[in-house]
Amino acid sequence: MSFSVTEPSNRQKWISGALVIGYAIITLLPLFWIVATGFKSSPDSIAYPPKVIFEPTVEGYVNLFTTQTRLSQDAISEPRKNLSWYEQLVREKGNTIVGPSRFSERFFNSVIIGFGSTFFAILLGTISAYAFSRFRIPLKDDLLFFILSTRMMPPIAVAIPIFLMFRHLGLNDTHAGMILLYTAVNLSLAVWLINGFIDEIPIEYEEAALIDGYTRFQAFYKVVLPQAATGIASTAIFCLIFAWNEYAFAVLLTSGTAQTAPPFIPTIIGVAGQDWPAVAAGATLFLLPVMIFTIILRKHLLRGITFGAVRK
């Protein structure tokens, strides 16, 4: 009877498949529940035992994008014509729309701050990583460890000093301040990850380009960057996920102009209290940009994770 140490048996394949499926179900179940709650009515969202089968409605999404108030009994009984479908939906609940909510503004703030800080972290991180990889820098290993050590400290530990510094500089509740802060936090991760990818690129490619008459910048732009694109894309995903989901600094340093979606979504209050369908709808929409960004770069992410794992 032959036995292979590399080819798994059918039993091992079944066990592995069952474990992967079980892990996927456990991981995705909360996500599915959030999405489903966004399509529930307010009574169904707090029903006990929880309702798995329910009549779907877009009430949560309407409540998310509108500000509402109660109607008087006389106003409810008064017929009104030319109502849009969402106004009619709100009126059936005894409410009326008085204006748009601030979710769109908060969501747009997240886009500006998240993608802006990711861009600057990748830009500065790539340049710094290239310098560490290609030039002789005194105490290079010590400097790299110092850069990494800034990532070891929990960000909330320096929240009060940063708050005082931002207040003194006038950066509280500004887009520029949040982009600068998230760039500084993500920079250490970007330098370390991209440095590892650039180290794997043979220096002989650049030397050949320099012999052909390229400048150092041209060799970096035309030779190194295309080969490091996989690592840069992978690093960009991790940087964006941190900046997109960050909560503590957003709560402490923003309140209006530059407030992002994470501290705003939990505070969504309906006419009768916490509006859980609207909260779930906001969380669902908040997931989409990062999910789309990751799907677009998924090939680079998979290649980036395994880059350099096998050496010839």
The other form holds:
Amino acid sequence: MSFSVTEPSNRQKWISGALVIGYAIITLLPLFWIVATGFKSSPDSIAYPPKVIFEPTVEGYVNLFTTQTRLSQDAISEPRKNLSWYEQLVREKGNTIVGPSRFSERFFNSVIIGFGSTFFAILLGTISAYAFSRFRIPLKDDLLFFILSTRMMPPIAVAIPIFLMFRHLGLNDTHAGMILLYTAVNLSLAVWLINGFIDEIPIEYEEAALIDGYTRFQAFYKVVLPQAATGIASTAIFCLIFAWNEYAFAVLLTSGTAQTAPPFIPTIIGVAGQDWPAVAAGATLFLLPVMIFTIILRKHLLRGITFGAVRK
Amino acid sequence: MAQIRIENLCKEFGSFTAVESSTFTIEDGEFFMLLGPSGCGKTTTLRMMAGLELPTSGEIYIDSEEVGMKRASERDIAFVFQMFALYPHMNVGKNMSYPLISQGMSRKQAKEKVLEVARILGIEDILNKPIGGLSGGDRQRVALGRAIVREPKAFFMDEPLGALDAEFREHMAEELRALHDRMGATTVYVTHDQLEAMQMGDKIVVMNHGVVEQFGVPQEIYDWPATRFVAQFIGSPSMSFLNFEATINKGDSVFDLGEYEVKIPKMLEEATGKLSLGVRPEHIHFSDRSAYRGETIAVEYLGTTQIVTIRTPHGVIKARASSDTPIASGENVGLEFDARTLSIFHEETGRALQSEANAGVLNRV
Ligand SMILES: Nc1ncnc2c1ncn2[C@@H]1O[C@H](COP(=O)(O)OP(=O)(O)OP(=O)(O)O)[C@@H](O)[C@H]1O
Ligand SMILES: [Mg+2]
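So that was the form predicted alone. Now I'd like the form predicted together with its partner chain, please.
Complete assembly follows, chain above in first position.
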């Protein structure tokens, strides 16, 4: 690629601006649609032609978090007092709440498994990447390639053997099992990325620390880690995104206690008959954690991505 | 303050020998230069002295204590790296107090110490600045400051001026030397720049391919190089050589160069075969009466002096002459050599033959 050194002309600016905006619209539109659908009423959500302007309601969210059953005609006419706003809302549709839904549980599973596996992948990945980067390891390149090769197989190809192994070990549908699995899958990515970042940190920093009286571990902890923070943060985002969105393993290996949100959200549809607003509400909430995590670390992410390119 | 002694120090990387049986002594308070071309093992030697690399064999004594296998932190030395190795995530003051705090000094004491050193280096007003925005010279000063605060037994510096541009290098070199004179701490300084070594060093060790070629004070090394390599590496332009085949006997103080007789210092060694006569450019004089003649092929004007390249029957040599007398290229000139300053080298081994003039220097090694 080549870049013009001169200031772009107004027309160039205008065209590139239009392209960026166009691209943003194309990518953000589905997202907007999901968020909007979450606030529609059930008929609005399937109206044709589609409604862009509609009366917002939190029905979808209420449906998402509750389990309901249909009320008999008698029960509806029977007046009730002291109903909370959401009970009122459900009652207007002729339903009543019989308990919370599974959504918050599944969502919480996703949080535990996603962040847990990210934590372990980063912890182990940083330690091994440091070793790969700093010590003379026999067959280093082969080992690194071997680690990467674990990523080459599509999950679905290994899903069945893993399922059988997990069943044997009693890890099926457990948090520990899913954390273990996602950590293993993410570890290769973590080792490779962080290895690259640590390679970029001149070894003299640690040597200076060693001479100044620190042990090797202290040098690693106080000198290498702060400088690798950028790379580690961006790696963590990649790991979290993978673990958060993972579907194939989750469908196969979890069904109850440890089920994550991705396999759960589609099942919402069936509960009260094609409840699209509830599905959209689930999807919207599902997007939030990764988005927040990414926004918190976004400075690092940008610097992390350009890190290797700029410095070498 | 410390005396450092290196004995038969070797370092092998796999089958490659980076440092081959080096021996030399650095006296207490000396500014000691490790000089040699790129890849000759200077850094490796220094790193072994500092404890960043373990020797394959040999001993390192700091104050007569063998430290070869000791950790870097136990040797009480400070290391200034070529790229300074200042921690980018800390500001100047933190960078300087870091080694103190890591050794358990209280923050208050460390702060006072840092301020004191910063004053010596003239950097007290940048103590709160981040490393990122500093100029090369200031980084250099901070790196020195970080080394000085600890008051170590010795300073090791690996091409500390290498990252600075030429003009500033000279300035920093002076500053560094002045600082050393003030503190009197033993300093080992690695460089591949012979001029820098000559200017700054109390003593120089010249290395080549992992071998110590010569070790001594700058003037001795310049005047009486122990090997052809040293003769060529030191001085700009370097020593010139007249190549010839002859037999030299013990006690000779004259030998035949074609029809011309050259006076040389009285030889203490005999040699036969291919030899070369080494002469520094400033010891070649033009004289119309001389029977030894050559043709000038290039003249380089350097202000007060000029470098004249001359083709002689025994090879091309360079002479330094005053610019007062203009010399044109293509002239036929007569040449005379300063008898007192000549060295004769054995072609095969590259060694200088011992004469009355250089014996004192060569025997010391
Ligand atoms: N860790 C290592 N593994 C293998 N070879 C090495 C290692 N460190 C240095 N060498 C080799 O040892 C030789 C001497 O290296 P050293 O860094 O000491 O040279 P130097 O004199 O400092 O050169 P320069 O002026 O380029 O810094 C070089 O050929 C280098 O390639
Ligand atoms: Mg070096």
